[in-house]
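One chain follows as structure tokens, the form predicted on its own.
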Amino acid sequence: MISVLVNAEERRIREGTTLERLLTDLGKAHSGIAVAMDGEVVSRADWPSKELSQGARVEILTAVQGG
């Protein structure tokens, strides 16, 4: 198990967990969100192959409509 920060909240996940798996495990819809890891935006196409490492910082941003 490794520790990562997801929106500033510490989480323990299995080593080798990908960004896509993390989002699925958190119940996040894969549309309408953007994800940054360690301060860099990660392309949606890279989510399935982007493995999280010890201490990674993940920010999940949700698009909001309004006026």
The other form holds:
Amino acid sequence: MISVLVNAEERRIREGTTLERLLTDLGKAHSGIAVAMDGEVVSRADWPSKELSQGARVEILTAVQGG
Amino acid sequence: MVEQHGPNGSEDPLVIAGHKLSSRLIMGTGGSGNLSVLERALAASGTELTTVAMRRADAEGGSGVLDLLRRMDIELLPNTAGCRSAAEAVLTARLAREALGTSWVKLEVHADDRTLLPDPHETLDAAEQLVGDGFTVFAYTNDDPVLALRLEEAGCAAVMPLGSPIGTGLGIRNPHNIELIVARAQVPIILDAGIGTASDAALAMELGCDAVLLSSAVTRAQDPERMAAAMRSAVHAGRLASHAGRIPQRFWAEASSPPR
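Can I get the form predicted together with the partner chain as well, since the one above is the form predicted on its own?
Entire complex below, previous chain first.
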């Protein structure tokens, strides 16, 4: 198991977990969201191949009301 | 219902980066606590473009607004509100492009939470990076005529000076600066922030702005739908007046009836 930060919350996941797997498990692999890992955008096409490493910082963003 | 024809009775679209919008009022979605009230206000405003913010997907308020805007066929202008540095704003813009499939962005980099004034250095830096990365940048800026020119030179598609700080409703505090910005601009100038009531929006257009962007003035009004309709009328009236050639201001009276 490794530990990663998802939206600033610590999570324990299996080594080799892909971003796609993580997002699916969190119920967030839907349209209208975007993901950054360690400060870089990971495009949707790369989710299935992107593996998370120990200490990775994942930010999952979506659009909300704002002026 | 306000007729949306132009000063000559013809179509008078707002053209930004080659894209035509028939409404010169851009109403943001911020500040509304209720989606059905927001829906009625957006409809009354006649806006075709609206702002949204990017936040963590587990934050509250994330559900619903995108579905609403898609249903209403209103285009999205994601903002970078809350960003304090160019680096943060650039990352947020890239995330918005990925999430929403638009390369349009309302760039805002705030210097502090109390004034929410734009940080000029970080804003210009971010604008240069985003233009270089293919974004269509709407730059929120202070009412500084020099900075407005620099943002245009950086390649921004529209420059958006504030009338007064965000959410204050203090109107346009330095109308002459807005006129100076308009006088030299080759890109659309959109008055953004500080609008409190309809006369502020009309004044922005009379000063020569190409459009008005507002949120709280409508969403936090006691009757948002009615205020949205008022803003729509005001923007239209101000646009007509700006092209109608107002009379010069005089110190002494000048009779309009013939002498007896």
